[in-house]
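Okay, so here's just one chain, in structure tokens, the form predicted on its own.
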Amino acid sequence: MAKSLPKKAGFSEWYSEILLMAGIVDVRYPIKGLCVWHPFGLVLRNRVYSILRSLLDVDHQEALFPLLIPETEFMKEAEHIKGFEEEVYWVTKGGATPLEVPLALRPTSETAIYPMFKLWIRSHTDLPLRVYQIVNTFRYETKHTRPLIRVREITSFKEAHTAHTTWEDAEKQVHEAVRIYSEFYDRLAIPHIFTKRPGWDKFPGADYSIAVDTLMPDGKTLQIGTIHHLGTNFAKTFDIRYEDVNGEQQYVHQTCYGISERCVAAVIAVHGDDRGLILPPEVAPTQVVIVSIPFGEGKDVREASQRVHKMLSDERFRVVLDDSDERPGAKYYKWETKGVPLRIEIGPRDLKSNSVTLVRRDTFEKTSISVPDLVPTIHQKLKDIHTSLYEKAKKSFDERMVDCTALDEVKTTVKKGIAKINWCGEEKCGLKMEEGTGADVLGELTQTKKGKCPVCGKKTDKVVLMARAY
């Protein structure tokens, strides 16, 4: 008998389960915070991964640069290692022989990629420079580590690096970098929300950092993404100049951002319910399910399934046909789990009337559909799909974000959600507020209200949120 997944409710037993039933990574690798992507799993990550690609190559350009940092570079910028020196992995050894320069793996890659910033750009005209890459990265997690969440590997960090002749310009890409997340975010039907993340906080080696986040289901934030405003500091670090219009050297202005797998662990988390996935159509490795319910008249029941298969394949839906012996309940019970998000059911009854039968996995919504009228219903239902996961997520998400003015109320709504709260703006108020609520201070909101600082009563309009945060 199959093993039952357990309820919702109860998400991080129901999160790890999910995991391993729906073929998405193994995490009984060897070593603690590795993770092997089923091939399922990796077909969804690289749905997932391409819409991000399409949205990136508008302006930017894919570039690939070594795993390998020498200790020489990786050490030049004060700030940024001491934001990640508890976390690096090195290389010291070459076979049994002992490396003159220690090779850091990297755990993020401004100091393997400005040395070459520092080669490619010369003049004015070389600017701006758009590049990204989609890499694995590696940070020694001492805290518990979570597949795909919390990881010692993140198999695929998308982290996008630009070049600009001033800080104005650079400001700009950090909006174009919101636009571009919020765009991805909205295609995944993931609701999100952008702050500056307090200065104790911000990217090490930043002028300042805006973070993305969304609501998990117990209650706590998942990091999505992150944008930083460089200014000149690595380029100062790194000597990367360029020759103006006037023929004077100046220092270029940069900027940084990245994704990693935790995109594919919010679509997971946010839409999957207690019997299993429920993927957004346009990354789901498969669209359809056939299944083929022949009883007495197999046969004719089987060729039925296999025509509309051709059918659908032929207008390039993701299809699958399962004409398996397995009981229909059993076929129904797997490819639910995976979160397909249409099922077709072919029986007898569906012959005589030249029809099938359309299931919603999201609703489980039962429609009969004549086979002429399949494809144009398919193309409809799979929208419908998508509009329905992203309003059900975003009300769960805006029902738990709560205003608040007091930090008990703060302790007590972070128990579910996200609280709303004035800020004076000053670091010693922002810690003592963690550390009376026992949660994050994620970052300011573009938005205002009039109220006063929690802590010290200073009359202020700044607004910040507050969450416990994985």
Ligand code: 5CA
Second form
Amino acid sequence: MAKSLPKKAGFSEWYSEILLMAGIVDVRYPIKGLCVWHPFGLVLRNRVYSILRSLLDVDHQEALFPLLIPETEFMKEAEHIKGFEEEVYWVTKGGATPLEVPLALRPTSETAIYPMFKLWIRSHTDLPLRVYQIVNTFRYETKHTRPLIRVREITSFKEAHTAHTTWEDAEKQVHEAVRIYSEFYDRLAIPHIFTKRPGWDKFPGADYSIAVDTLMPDGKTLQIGTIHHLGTNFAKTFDIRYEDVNGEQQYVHQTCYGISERCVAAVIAVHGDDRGLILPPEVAPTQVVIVSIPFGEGKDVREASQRVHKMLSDERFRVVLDDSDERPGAKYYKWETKGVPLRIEIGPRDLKSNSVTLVRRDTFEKTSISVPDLVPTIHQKLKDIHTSLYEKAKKSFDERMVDCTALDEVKTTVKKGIAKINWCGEEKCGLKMEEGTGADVLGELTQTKKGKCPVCGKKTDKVVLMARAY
Ligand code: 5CA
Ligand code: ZN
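Can I get the form predicted together with the named molecule as well, since the one above is the form predicted on its own?
So here's everything in the complex, that chain up top.
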């Protein structure tokens, strides 16, 4: 008997168990913080990343840089080193021979990419330059590791790196990245919010950083991407210059923005329920499962199921016909766990009326559909499922984001969600707010509201979000 899934209300146990039961990743690899993608999980991951690729491919070029970075390059940017030095894995030997220059396993690729940007960028006509890659990166995380959420090998690190002639152009790219990430998470039906990270928590080497967060079932936020305005900080370090229209040498202005497999974690955590995964149809490896319920001989039912299977495959739905010998109940359970958005049941009674029974994974709504109506109905239902997944998640997100005026309120709010509160903008007040609540300042909203800093009492219209963050 298969192990049953813990209730989603106990989120941590539910999350670990569903990854195993649905076949997303296997955590039993003998290195802490590294996971194996199961074939099913990898198909889901690839579907998610193909959305990201298609959004970027409009005006970015995909490239592939080496995993190893010479220490000499890695150590060039002072702030960047400080931010990452505790997290870097080093390769120090080739066979038995100590390497002259130790090599870092990239924790992120600025220091691999920018020496090449220096060679590629000559003139203002080479700009803007927009490159991205999807690669693994390594971070020796010291905080508690968790599959897909905090891993030591980030297997699916999408990092984009851009270069521009002016600071303002780079800022436009930051806004464009916000738009791309917003559309990406909309396509996954994941409610999300952008904030400007506080100065003390910006990306090492950035002028400023923007984070995008979602809210997990347990009330903690998950940062599911960041966008950084790098100014000329790296350009100066790596000497990346272009000749402007007047023939003068200028430093480029840069941005970078990244997303990891946390986007897959968000899909699993936000939409799933007590029975398992619920996948948005666009990324579901299987969109429709057909379960035939033979009776007696069952030959007719089997044939009808095969006809429906062919009809839906021809229409390019991702459809599976489960005509194994298991009991229908066991089949339902199996495919529910895997989050298949629609199930078609075909039994002797359906056959008589030339119809099938259609069951939605998200609502369990059951309808009888006549076979000639099936294709348009499925198109419609898949759209409806996306919309209601988003609406349900958005409602839960909005209900758990609460306006607060005092730190006591923040303290209670962050037990379940996100607190919105005024802040004067001073680092020392921000740190006091974190100390006093045990929560993190996620960052500042663009939206403003008149009020007072809860620490120093100064009038301000700045608003920040606070939460317990993963
Ligand atoms: N170079 C920049 C952007 S390309 C960069 O590395 N930014 S980052 O450090 O903020 O990482 C980008 C995103 O990767 C984070 O927002 C977070 O969603 C994700 N991430 C960071 N560390 C981990 C980790 N250990 N496991 C899983 N995801 C991670
Ligand atoms: Zn203050």
